[in-house]
Structure formats: structure tokens, C-alpha cells
Amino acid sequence: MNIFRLAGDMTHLASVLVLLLKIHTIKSCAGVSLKTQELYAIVFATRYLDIFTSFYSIYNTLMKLIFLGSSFSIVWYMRYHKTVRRTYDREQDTFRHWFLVLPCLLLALLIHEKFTFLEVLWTFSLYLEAVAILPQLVLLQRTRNIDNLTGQYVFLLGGYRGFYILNWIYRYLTEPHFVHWITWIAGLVQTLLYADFFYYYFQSWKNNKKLQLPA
């Protein structure tokens, strides 16, 4: 653990929350893609399988469970709950996701560090948490109407990977052999997306303007 590896941790939970707030108070998921919000989970629910299997800490255990049970509420609250569904732009929100899936599974199949069942789809959750804000930012770009607390969960989840590749390059010039390239590819394929985001986020920011993405 250090400084970058926190301020990642407490970023990412920081967008969870920036979000459940706006579905559970608001009670509107207006500007937000079910499609990603689907892809994470399937992302949290590979990635920890190992909380079955090895304990590492509280802290690591507890942030796991954190992130599953707010992916998979997420996802509830937009498909089931009576009030936050009818705000589900489910017209433009047509991005077709499912055909990330395959790819991830079949490029975790072909490139990982070591082929295990386990191994094999902690990779596939590297590579699909890459792409799983595609449906996120096209939804963005087609509705152009991007409210504050939506826009302030986009960035702090592109501020999360940037605090992680900094934990990444300090890892590296302070730990003997830490060289991980599949997790340092799939984070900068992931960060880079986030770009033009971020440029039209600060430029939002600077002029004191409402965000809006170019269609």
C-alpha cells in the first residue's frame, strides 16, 4: 500500500457513492448507461473470486465487498426499482456491449500470466474493465445533457486509473521485478479513453460552463 494506491482506492469509491447518491436520493439515473454499469459488475464478480479463496486484510476484503454490492445495486436499482427505471434513457443507451464480452474472455483465453481458472478471468476483468465505460461515454456524447453528479462520476472514475498508474510507476522504481504488462496496457487502454473526457471536463470547468461532449 501507498499514497497512489489509496487516493486510486478512495477515488473509485468516491464515484460509487458520487452515483448511488444520485440514484437513491434523486431517485434518477437519467444520463447514466445500464450497459456499463452491467459491465462492471461482471468485471467486480470475476475479479474477486478470490475473496473465497484467500484473505489478504480487512481493508482488502472489505473494499471487494463494497464494490460488488454497489455494482450489482446499481444495476438493480435502473432495471427494477419502480421510480429510478422510468429515468432510464434506454432509447439512447443502445450501445451493444455484449460484444465487448467475447473479445475480453477470448484475448484472457490467449494473453495471461499464468492459465488457471482463476488467473484467466482476473485477466478477463483487466481487459473488460478497459472498455467498460465505451457504452458510458456514448450515451454522454449522444444525450449531450450531462448533469453534475454524472459528470462528477465519469471523472473521478478516470481520476481512479490515473491515481493507479502513478501507483504503478512508484511500485516499479521502489520494488525489485514488479513488472506486471498486462495490467499496465489495459490500464493506459483504459485511461486513454478517458482523454477526450477529461479535456472537455476542465475546459467545462474553466469557462464555468455546463460539460457537454461533441456528438
Contents of the next structure:
Amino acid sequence: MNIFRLAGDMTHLASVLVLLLKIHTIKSCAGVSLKTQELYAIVFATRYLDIFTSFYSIYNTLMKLIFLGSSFSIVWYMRYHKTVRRTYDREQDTFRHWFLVLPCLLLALLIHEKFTFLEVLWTFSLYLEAVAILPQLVLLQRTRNIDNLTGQYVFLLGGYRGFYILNWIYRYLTEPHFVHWITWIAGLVQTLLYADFFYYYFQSWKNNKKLQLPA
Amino acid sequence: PNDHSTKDEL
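Please give the other form, namely the form predicted together with the partner chain, since only the form predicted alone has been shown so far.
Time for the whole complex; same chain goes first.
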């Protein structure tokens, strides 16, 4: 564990908790993409299957359980909670997220390190995580006016990605044989998707204005 | 070397 990875995990954790807290306390999921949340639930469910097969640390297992629990709770709130579900922007959140799942699955079947069930699903989760934010970014563009919490959620997620890249550079320099092309390329693609959002986020922050994305 | 050292990441 290095400081970059810890900072990445903590911003990731904060992003999910900000979202869950927003939904739980103000009973609203306005501006939140259910499609993205469902994709994250699939990402965690397919990546963390190794909970049953390998043990790394208490920290690792605990965080996995938190991410699984929080992502499925958010999906549950948005789909089934009687007040929250009414605030969901159903008409705006129209991204065909299944069109992301299938190509990622095909890619994982073609490009992986080992052709085993767990390994292919693990690789699939990396590919899917890289693009899972897309429905949320599209929804932000459509609704344009973004409340602070949704903005902070995406900002924290982007921060998590940034810290993970620093973590990989650090590990590459300090650990022998630390080369993981699939993880790195998927992670880099994911981080680049945030670049546009970050640009407008900092603009609004600099000008002390409410965040608005161009149509 | 452990060739699956990324698996200890989240």
C-alpha cells in the first residue's frame, strides 16, 4: 500500500458515500444515472468474485464488501424506494448501457492474461469500469445544471482515477516486474473520459459559479 | 515475482 493508492481508495469511497448520503438524506436521485450505477454494480460483482478464492488483507476484503454493498444499495434506492424512484430522470437517462456491456465482454474474451472464468470476468470488469461513467456524463450534459453533490460525486471519482495512475507509476518504479498493460490502458482510457468534465468543473470553481456543461 | 499483484488493488 502506498499513499497514492490509499488516497485513490479514499476518494473512491468518498464518492460512493457522498452519493449514497445524498440519496438517503434528501430522498432524491435527480441528476444521477441509474445506468452508470447498474454498470458499477456489475463491475464490482464481477471483479470481486475473488473474495471467495483469495485473501489479501482485512482492508482489501472490507473495502470490497463496502463497494459491493453501497453500489447495490444505490441501485436498489433508485429502482425500488418509493420516494427516491420518483426523482429519477428516466426520460433523460437513455444511454443504452447494454451496448457497453457486450463489447466489453467480447473484448475480455479476446484480450486477457489467462483464459479462466475468474480472470476473464476480472478483465471484463476493468474494461466495463473504464466506460461505466459514460451514461452519467451524458446525463450531466443533458440536464446541464448540476447540483453540487452530483458534481462532487463525479469529481471524486475522477480524483480516484488520477491517484490510481500515480499509484501505478509509483509501483512500477518501486516493485520489480510490476507491468500490467490491460489494467493500465483501461485505467488510462477511464481517466481521459473525465478530462472534459474536469475542465468545466475547474472553470466553474475558478469563476465561483455553479457548474454548467455546454449542451 | 507475483504476476497478479494488481489483484491486491480495488
